[in-house]
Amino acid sequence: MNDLLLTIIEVLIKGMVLVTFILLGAAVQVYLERKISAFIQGRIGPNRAGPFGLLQPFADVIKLFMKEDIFPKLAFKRFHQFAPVISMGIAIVVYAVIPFADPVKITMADGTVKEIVMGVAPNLNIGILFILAMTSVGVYGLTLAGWSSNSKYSLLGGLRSAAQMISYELSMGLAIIGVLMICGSFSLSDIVTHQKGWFWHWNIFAQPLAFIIFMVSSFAEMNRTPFDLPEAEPELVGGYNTEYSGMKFGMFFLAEYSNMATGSILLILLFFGGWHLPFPQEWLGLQTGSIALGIVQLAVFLFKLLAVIFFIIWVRWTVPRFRYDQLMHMGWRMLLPLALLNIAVTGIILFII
């Protein structure tokens, strides 16, 4: 009974820390988005709220809290209110199976050694399937938002989002199969462990085509430019969130940046060695399972995460938006055949080896 109680307390503490990390991470991404876009466009960016504008994301949240929650007269109220909850909930739930470092071993007072995993449930042996399943459910939030608003702009945005996610999630899942064939496991921890050692063990070198397909599909899944058709301002005003204001709009905003971090984390775990350094960690002289090694691995993980997020933001402010026919053409007639080809080539190579 005591072990069960301790386990529940540990999971609750990890959950609260994880939610705090997600919220602060979204604030950091908003700040980076503003600063990097300002740098690319030759502007200064936020520089009023706090030193160097660091408090600007928090000022944005306070503004959203103070905004009036406008509700369209002809909208379906229950679904209209529930849609942002679905998007935000799914965006948080997927983090439950994401590992952030190797387990840390701590010696207790009675001499027993307790292993603390870096995540809520990172050793789930179907972790990658869980994430794909949850991201599939996430599209219901956007579709419900577009339908329940009773607005043609919102409805078109929701339909675009559903079609886009269905089209590119297929290519994304097939791209991951090549990695799973090499690593022989659905567990994200096992996939990262398989890439341990020198940087040429990373899956980006073994599966370069899968990496390109997964990266492009991730942009489409995240609704990021050049695949932000569900929110295309010139033709749809704001897409599925046109009729939202206040914190309901803020929840969609937060879910979008949480999904951007999720896509970046998956790229790191699947193709860039996860939390491993580009050289054997034994060179650091740190013992496996030590707290010091755990801190180093977390720092490496965060550095890679910031680098990928910088790239995603850079693409947004550099590449123009695709037309919708180009979006569908790329998903069904380019990425899907290439993903199937990658699976066939990987299988042949593994059979020969």
Second form
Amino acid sequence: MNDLLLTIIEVLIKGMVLVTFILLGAAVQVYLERKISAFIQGRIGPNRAGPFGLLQPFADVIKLFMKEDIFPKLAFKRFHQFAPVISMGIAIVVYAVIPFADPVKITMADGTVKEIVMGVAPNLNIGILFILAMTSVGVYGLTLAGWSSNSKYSLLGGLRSAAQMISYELSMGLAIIGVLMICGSFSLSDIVTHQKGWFWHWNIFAQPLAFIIFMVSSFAEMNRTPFDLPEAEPELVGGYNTEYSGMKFGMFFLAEYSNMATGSILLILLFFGGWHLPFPQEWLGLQTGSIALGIVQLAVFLFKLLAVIFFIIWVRWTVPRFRYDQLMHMGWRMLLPLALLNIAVTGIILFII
Amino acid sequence: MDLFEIIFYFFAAIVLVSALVVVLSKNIMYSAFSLLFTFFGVAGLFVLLNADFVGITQIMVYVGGILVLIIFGVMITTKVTGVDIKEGISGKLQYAGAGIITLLTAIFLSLMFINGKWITGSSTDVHATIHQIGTLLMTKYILAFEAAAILLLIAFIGAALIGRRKA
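If the structure you just shared is the form predicted on its own, then what does the corresponding form predicted together with the partner chain look like?
Every component of the complex follows; first up is the chain already shown.
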């Protein structure tokens, strides 16, 4: 029972740290988004709140908290209030199975060595399946938000988001299967461990087609440009969140940025070697399981994460939005057959080797 | 009562209460939405029984696929086409029919529960189930697997045929 209590306390502490970092990460992403978009468009961007405008995202959040929470008269009240909770909750739950570094060994006061895993439940056997299942639940937040607002723009946005996410989930799942066949495991930790050593062990070199399919589909799953049809401003005012205001809108906003981080993390874990350096980490001369190595791995992970997020933002301010039929055409007629082909080719090659 | 039982009754309560809401609610949207919690409760029970793969598949297939379809149907029929879905029971005959079917199902389930050969194992030896499931599907249950694949292919072709038909 004592062990159980300790485990519960450990998970609670890790969970709280993670949630704090997710929310702070959203703030960082908002800042980066505004600064990079300003750079691309030849503007200065936020520069009033704090040095270099660093406090701007916090000012944004305070503004959202202070705003009046407007509630449409004809909306379905319960669903309208519950939809942001689903979006936000699902966006955070996904982090439970994500590993951030190799386990760190800590010597306790009584001399016993305790292994601490970096993540809440990173060794889950079905980690990647859990994430896929949860993203498919995430559809409900957007759909319910669109439907319950009782507005044409919201409904269209919600329907679009549901259709888009269901379509691209397929090619995303099928693209991952190629990686799973090579690594032979559903566990995210095992997939990362499989890619350690030199950078040509990374899955992006073994599965380039799967990488491209996964990247495009995850852009669509994140509702990011060029696939942000659920919130296409010129056509839908604001999409599924048109009728939301105040912190309820803020929660959709946070969920979107949290999903963006999840997509980037998956891209890193599956294709870019996770927390591994581009060369064998034995060269650093650090013991496996030491705290120093853990810190180095976390730093590498964060660096890769920032690089991918920069890329995503860069794409958003460079590529124009797709038309709806083009989106469906691409999902069903290009990505899906390509993903199936990738699985077949991978199977044949694995069989020959 | 140990922790295992507490968690079991927690999930069982979720399943039962949400299933009752599905049946008894007058608002069809509440019914459809309550089904979400039923599926999650069942998935929780599966995970509690060390069937992690079955639990997550339950969420992927039922919550991510089937329920989305149901909620879509409910949403679009009531709001876009303006047709009201009849809710509730409108006659004596339905009561009788529902009662008989419920009674028969209850008897069938009880018989299965009493006479079934249940495989019992200790709840402590947790190991990954995916590998075994994959091996069994490809060896012992290959016929069932292929039959399911053919069924899916037929459904796929049918969907493509309907989708391509010009209105």
